[in-house]
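What follows is a single chain, given as structure tokens, in the form predicted alone.
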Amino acid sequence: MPKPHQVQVVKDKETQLREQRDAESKRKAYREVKEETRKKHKSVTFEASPTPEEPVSDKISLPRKRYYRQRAHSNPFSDHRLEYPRSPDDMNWEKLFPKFYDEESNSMTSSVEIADIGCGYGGLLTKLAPEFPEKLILGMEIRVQVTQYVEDRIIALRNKHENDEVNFQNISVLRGNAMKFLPNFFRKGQLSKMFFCFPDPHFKQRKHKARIITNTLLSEYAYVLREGGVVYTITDVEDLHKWMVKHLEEHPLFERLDEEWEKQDKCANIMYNSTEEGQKVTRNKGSKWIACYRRLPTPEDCV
């Protein structure tokens, strides 16, 4: 039987503009919201789930996605007004991660020692916290409300299993450019994995210099990866995959993982599945291609 005719109905160009002001105002208020109740739970400065009617209480939501709407991809090069230490030694990690700081010692009990690079809305770190329970894991991400996100995402998932072996207080965020002040925050050989989930293609060749994979940035990344650390990639985009596996190829300190290893390591799988961009790729049925590569000694003529 075929279906009725369905009337498409026209807004004029006022109700358009007038509910687009609406859903803004909406979105704005939610956010406020959340900025308030991230005050409330942590000490640390940060660029903000109850409803806007909602008022904060102990028990936090998880926060809506639709409410913190953003571009797919930042300029690295334009200047974002970042806050950054001026040394390793400058940042205050108890504002991020406050259940691995003894007060006796006034030190961290441990340091970050994963990363995950454009860590978009913090997917594969929600992952990765029960994987290492030990080990600090920190996002860094580059755009505003992404960040705003994956703070109230931590936030909502500490509150909700504070009482559980698994807490995620192993993970945290901050705002920031890594392609810019990656050693500013951490120290000669501190990492032992760093993570480059479906990065930005820069498909346009005047923009390749802005990929965050270069000869450049790989000898940076060198410098903060621990010999035999590894370096993580994940894309869809071919053309990508063949330009990162190739620079790092040219590298002298990495060596390429076989696909066997890459099979066997679980933080390879977990990053083939976890992140948001990566189910949207298994959702439409595209491909993805991943490269890992281990860290090399540095030669003693170097040292």
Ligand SMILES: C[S@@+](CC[C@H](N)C(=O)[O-])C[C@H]1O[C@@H](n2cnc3c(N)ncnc32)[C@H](O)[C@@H]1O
Given for the second form:
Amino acid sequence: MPKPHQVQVVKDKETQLREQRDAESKRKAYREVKEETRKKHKSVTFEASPTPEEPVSDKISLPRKRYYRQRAHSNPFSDHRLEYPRSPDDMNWEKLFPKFYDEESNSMTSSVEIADIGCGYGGLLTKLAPEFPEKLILGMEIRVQVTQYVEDRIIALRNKHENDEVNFQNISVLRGNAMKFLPNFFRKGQLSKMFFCFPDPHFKQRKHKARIITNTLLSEYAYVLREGGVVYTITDVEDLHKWMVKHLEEHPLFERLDEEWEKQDKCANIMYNSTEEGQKVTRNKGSKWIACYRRLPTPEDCV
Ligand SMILES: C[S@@+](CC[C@H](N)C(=O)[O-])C[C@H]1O[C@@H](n2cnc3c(N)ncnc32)[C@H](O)[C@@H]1O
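Given the form predicted alone, corresponding form predicted in complex with the ligand:
Now the full complex is given, and it begins with the chain already shown.
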């Protein structure tokens, strides 16, 4: 027979389990509704007109992060069964930026120029949107549920601001592994800005190869970045900052921009304060290190 205090412990565990199950089914139900909305929104936006019986709700609320929980890290070397185009020409950008698609000419009126690599929950995208209304800005994120959160956030913002000057039609998000498939999405010299905000630090030495800035990857970034384009980096991990600076310094196609430049550049300022990770660092009174590099012209004999 369990003693009275043991019964209490058992009951507590049962309660805990029940609460966990309740929370999980609540999360599941919430995500199912959002999934439906995403599908409906996409099919409405990309494939058909809304039927009178099924009008598109203009009351899509902003998503709640707690329903999109996922492990903190994703292994960039795993096979994530990601979808990616065979080449940039095979990419259907109109699905992501429908308002920048011209039906008459059957082509996009603009192409993605700014990329937020490992965009997390999309804070930077939403802050850049009003600053560059004519430019297309893409977040690339490897984690499924985090990407879905950003998708839902953008759907909600577009709906809420449908008739406003800033209508968030110029930002979008894509699930992808930036360490593997960037040249499948972007043509040579397509991008003018690439952001690497608070990338995963991969502290252990044997994990350093998983860092998003390496010599090989910098050559890919230099390929998709136009001459004069800028790589922005920010981190709260000093060791990672030094690593990124070292690799960028060693690369012949990048040149560091000085502090004066950082101070007057609006994107450097936005990046400092707008990402979710950056805000967390501010709340915890941590330090932030920035390094920005300009893409140099490719030497004649390498063109
Ligand atoms: C620490 S978070 C920072 C998120 C965001 N940039 C911010 O500042 O709030 C790093 C993000 O990069 C994503 N990530 C890591 N490796 C990636 C890769 N190879 N391709 C795309 N995203 C990646 C992670 O899933 C994670 O959301």
